[in-house]
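In the block that follows, a single chain appears as structure tokens, in the form predicted on its own.
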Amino acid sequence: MTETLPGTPAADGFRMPAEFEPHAGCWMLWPERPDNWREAARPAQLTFARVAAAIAQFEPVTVGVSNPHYSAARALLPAGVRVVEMAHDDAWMRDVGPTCVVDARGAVRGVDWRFNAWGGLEGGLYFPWDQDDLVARKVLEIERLDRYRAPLVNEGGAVHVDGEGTALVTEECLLNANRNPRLAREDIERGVRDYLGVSHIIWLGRGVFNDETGGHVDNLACFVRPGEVCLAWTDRRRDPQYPISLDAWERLQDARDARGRRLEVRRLPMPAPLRLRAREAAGVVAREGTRERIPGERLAASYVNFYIANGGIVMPLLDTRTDRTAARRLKSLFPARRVVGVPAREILLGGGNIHCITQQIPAGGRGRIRPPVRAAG
């Protein structure tokens, strides 16, 4: 059994490493809910299997699967992907899994945020969420990593860091009253500093238009390397996304990071607006307490929602008209990594994308980087 620690990561000398630092592996969860994933989640499961196979080319992958779905998931996933039985409410490992931190000696620990399904009873996406709130603890038990139980309601997709003391967040998400209604902005800032081990926070305004997470930063912007940020962008001035991206651009231009540097901001073009089709909505089983899928609603499609693996970038393919442009731009941003695209509309239909369904475990100094598996599929 791993230890639940007193204190905070910052006080103990721990920091959240950037996603582009070395990983020991990646965790995912298996999509199962028929009230969020169409056609009893079968199309989503096939897509998740492809994402797992793509990441497994670069680093070890573990997928948590509930008991009734274990055999089917094991059959669909590559043999080199580890499958573990794990109860959960939905498949967003980025948000329900642990946010890991490291210290100067290479020790790795995990932060277990409080989870309320992106808003609890005031705008949350499903009820109950008690099994999701246990996922981070279960992952840390399996990985044998000690755990901090944070007092904040927060999600992994709500933060990005540069590994050198700077965090990116949005006001729309972290200041939403449905997360931590009794905390003022300075209280939330203190919590982010304490549990991520950062010294400086860059506040962006809103997240991607119609993002049902309430404005997660990981769909809008991320660090490419220290001092350089990738931003979801559209040139369509009448698009409601345009003022959101422009505001983020202006804030990033005015910002300095924890080391006092100006930021280089790289624009990553978004696909044209994508919408939920009637036949896709019809495949979702409506249930009280779960977000309804409405034909014609705009999907929060962004190429920024990619995963940085050891030596690779696994990106969502969203629209054949813009996929190649996005892939070329990502290759220019990460020249030392191989860019792999996975058709990801099925993940988008559920409310997120590749970054949202993954969570890295940093390598730290434990020598835990195992060789990647050349997965079929």
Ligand code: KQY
Contents of the next structure:
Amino acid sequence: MTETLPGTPAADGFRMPAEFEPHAGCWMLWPERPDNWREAARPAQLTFARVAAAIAQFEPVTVGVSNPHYSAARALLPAGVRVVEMAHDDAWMRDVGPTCVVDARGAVRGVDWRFNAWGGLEGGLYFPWDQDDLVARKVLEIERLDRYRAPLVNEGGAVHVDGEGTALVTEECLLNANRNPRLAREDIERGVRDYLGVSHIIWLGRGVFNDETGGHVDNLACFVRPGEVCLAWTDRRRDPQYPISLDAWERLQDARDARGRRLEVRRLPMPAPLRLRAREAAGVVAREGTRERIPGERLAASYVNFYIANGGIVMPLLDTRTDRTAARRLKSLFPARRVVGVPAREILLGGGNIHCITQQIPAGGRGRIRPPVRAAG
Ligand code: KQY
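Requested next: the structure of the form predicted together with 6-aminohexanamide (the form predicted on its own having been shown above).
What follows is the entire complex, opening with the chain shown before.
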């Protein structure tokens, strides 16, 4: 378990399955740092516990918690959720956890990307990030899955796949000089192909307006099924988000996937612009080296940041004026899944949403699916 695998997933016949393929379970981390989560992270912890409980209705959930927070987290999380002690710098399991790949025989392995807190010393969100960079390895050890250590700085929220050879990414993020400054576009493409096992990459331009990750695709667009993409949308033409969504729409209209199909693009309306309130900003402890929280700043709110669980969709509730429409739209996109909403403003205040705080472990083919645990407590 401790050695990294030589070679690459693609060379070994592995591919990243789509999120809508079966999962063995889901991993999360516990929000703790007072310089990102207001009021010593208590409101965020309550929200993360609700997300964990919602996902646990559909599949097993494990939450990594640092030693000082273990007892409090254990008390807040449902009994059916596994809680393991794990050091980390913040709580974005999508980005610091493993990106798992499977082969045709159902074996599962993990890709451990290099992590630099979304930009390192050139615009990264905090320093240090060394504990975050160890999380994927620890998760894979606990899951007893072999690991590839990728030579690229990347995050799980920066990639989506259809499971049939296509990846969806943004130029803003993957080509950002604060990730892999020495690599040209072709080198990044090769890295994505080699480590996700895809043959075709669809490049979108920018991510959601004011997204502090530097344009993660998982806040903007995702695959609903092969050949079908859901896109964060606004009709407000004077909104800085409008040209971003329009450009993505046009690129998706022009795109073909790995199998040569045109894509059906489904628009998922975003909430009206949401902003950080003064009392919310005041609850965050300012610290040098950590992103400042400025009252009035636009939050990167998007309903696309949902998690696809076995049989369910766990979606962020962001604004009572638009939540119901978004839930209905998601139900129509995923008719075979139950849509569960969790009030998620507290996650948004930390800079992401439900997709960003979760990471699935695919079932693969070895009977890894365990029955969902009934949420309690
Ligand atoms: O959205 C994500 N995938 C991560 C957000 C990080 C925000 C840190 N403050």
